[in-house]
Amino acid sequence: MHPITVNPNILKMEYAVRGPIPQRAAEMKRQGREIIPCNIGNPQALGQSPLTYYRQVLSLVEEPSKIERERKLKEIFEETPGSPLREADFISDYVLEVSEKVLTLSGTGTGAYTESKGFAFVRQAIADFINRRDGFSGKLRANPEHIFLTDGASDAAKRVLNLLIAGPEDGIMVPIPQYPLYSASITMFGGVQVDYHPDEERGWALDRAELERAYSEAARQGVNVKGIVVINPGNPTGAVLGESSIAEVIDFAAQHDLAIIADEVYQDNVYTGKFISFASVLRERPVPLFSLHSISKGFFGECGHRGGYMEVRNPPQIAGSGLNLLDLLLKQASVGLCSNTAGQILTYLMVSPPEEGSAPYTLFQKEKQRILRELYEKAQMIRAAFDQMDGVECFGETGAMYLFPRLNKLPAGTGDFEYCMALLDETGLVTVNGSGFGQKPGTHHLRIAFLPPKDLLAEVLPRWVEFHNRYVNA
């Protein structure tokens, strides 16, 4: 076949978290080298166990015959004196009942297409979760018809960006550094990326003057800025935004008639402070808001099941038509028929944890607290190692699943890409160079996910410290 012409936007796309460094790591693994993949927030790939409650319900919903089988086995156990089994060896009645409830509410089980927006009962559960989280009542209550179930938050982000970018002059503001999903998607859809820089030395705080600078500079270049992305807690920085910073973004968006894309997938990964949602600060202000959440992060770590949702507030009318943006989002979702049903069920479980006092409640809470506690402890281990590295600084509180240290001292003629590649070759530690996320000119960083087991970190961190001090002083 002769060479073909393809979409040039796809050729221009870059996605550093699966770029040259992880590709080199995969090659090393094939050669038998041990690698430690800290380039991506993929908890179960690094040993985090699935939550028992989630997997019990999902397994029963996927194979409903096991519900009755479990009940019959339990009856036999109860009628058999001296059995070596215990009550705890059986799935609780509560889990069986939740599984039956899910199957009844679904109407069709997990093997059939759902509504394009996703199961109605899941969307209602999400609305209830938002109302509990943000203390909403009355007009502020979340509307299940404004909620779309998606194959992870990435799918939701791409849907919104695809709608907002109508031509090559349309721009989307993104924080620098940013998760490269946004830069790659803006490139893919033919739009303009408009960078704004949170203040690193103030803990990656947002500054209204910087937002205005970025907007005005883009406008002078003929860019029609249509939206602003905010990732809270941050990826790659881990920064957690306070209410005043969120209010600044909302004021800014209102002044310039922008939509807000609030990537809030790490809302459970706030270890020392409190998560504040954009919806809770927005309240009744008529600014379009797209809020994204996912089963991949938090303490769930169900990345491979690709579940998530998008809540839409204040959807605008579409110019030149009688349609509302919700109509186009539904049309867009309809083309893909529906998101996967396993992800939808896990999203339901994410927003509907076991009730206090129920049989699975204690174990669920124990697993949740252990995962979150260990994540924070591992982050603190890595931050302590930074203190032993010549010229390394790490700003801001610990949030999300990442640290984004600044490398103030590197050999002449090298950058953070060369550093991360050398670190990989010597220690097997897979990180992502800061330039893959964007950064202020003249600065160098890397992102590391603090997901490996503590014993593995205890082994590799001294090797990293030794490598770093030798490398930067070479």
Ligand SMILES: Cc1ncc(COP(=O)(O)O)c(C=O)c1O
Given for the second form:
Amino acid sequence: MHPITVNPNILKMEYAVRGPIPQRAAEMKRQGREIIPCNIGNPQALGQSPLTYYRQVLSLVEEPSKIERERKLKEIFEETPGSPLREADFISDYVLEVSEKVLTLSGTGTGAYTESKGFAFVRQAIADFINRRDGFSGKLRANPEHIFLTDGASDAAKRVLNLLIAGPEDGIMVPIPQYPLYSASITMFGGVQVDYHPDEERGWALDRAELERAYSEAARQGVNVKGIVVINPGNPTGAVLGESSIAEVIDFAAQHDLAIIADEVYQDNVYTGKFISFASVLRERPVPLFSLHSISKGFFGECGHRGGYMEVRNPPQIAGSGLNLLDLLLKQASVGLCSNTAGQILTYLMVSPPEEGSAPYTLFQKEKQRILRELYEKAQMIRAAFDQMDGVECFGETGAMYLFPRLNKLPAGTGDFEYCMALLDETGLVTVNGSGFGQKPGTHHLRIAFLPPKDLLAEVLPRWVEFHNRYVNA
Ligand SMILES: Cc1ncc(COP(=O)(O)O)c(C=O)c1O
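Switch from the form predicted on its own, shown above, to the form predicted together with the ligand and output its structure.
After this comes the whole thing, all chains and molecules, with the earlier chain placed first.
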């Protein structure tokens, strides 16, 4: 076959998280070398166990005959004096009942396509969750018809960007550094990426003057800015936005008629402060808001199951048609038929944890607290190692699953890519160079996911410190 032409946007698109450094790591692994993949927020790949409650329900919903089997086995156990088994060896009635409820509410189980937006009962549970989380009542209450279930937040982000980018002059503002899903998708859909720079030394806070600078520079070049992406807590920075930064973005978006895409997939990964949602600060202001959430992060880490949702507030009318944006989101969702059902059910479980006092409650809380506590402790271990490294500074509160230290001292003529490659070769640590996310010209960073088990970190961090001080002073 002759070479073919393809969509040039896909040729142009870049995605550093799975770029040359992880490719080199994969090669090293094939050669039998130990590698520690800290390049991606994929918790279960680094040994995090799935939550027992989620997997019990999911497995029973996937294989409903096990619900009856479990009940029968328990009956036999109860009638068998001296059985070596214990009550705790059986799945609790609560879990069996939740699984039955999910099956009944789904109507069709997990093997059928669902409504394009996703199961109605899951969307209702998400709306209830948002109302609880943000204290919404009355007019502010989330509307299940404005909620779309998606195959992860990546799917949601792509859907929104695909809709907003109507031509090559349409621009989307993204924070620099940013999670490359956004830069890659903007390129894929043929739009313009408009960079704005959160203030690193103020913990990556957002300020209005910088937003205005980015907007007016783009406008001067003929870019029609349509939306602004905010990632909170941040990836790659881990930074957690305060209410004033969120309010700045909302004021700014209101003034320039922009839609806000609030990527809030790390909302459970706030270790010291408090997560504030965009919806809770927006309240009744008529700015279009897309909030994204996912089962991949938090303390659940169900990345492989591909689940999440998008909530839309203030969907605008579409120029030149009698349609609303929701109609088009529905059309878009319909073309994909529906998001996968395992992801939908895990999203349901994410927004409706076991009730206090129920049988699975204590174990669920224990697993949750342990995962979040360890994530924070691991971040602190890595920060302590940075303190021993020449010229390394790490700004901002600890959030999400990442640290994004600045490398102030590097050998002349080299950048963070060379540093990350050398770090990988010496220690097996797979990180992503700051240039993969974008960064202020002249600065160098790397991103590390604080996910590996503590004993592995305790072993590798001293080797990193030793490597670093030798490398930068060579
Ligand atoms: C900020 C951010 N948004 C979205 C995603 C993608 O999430 P999902 O697995 O739900 O597609 C990630 C994954 O790392 C992320 O960091």
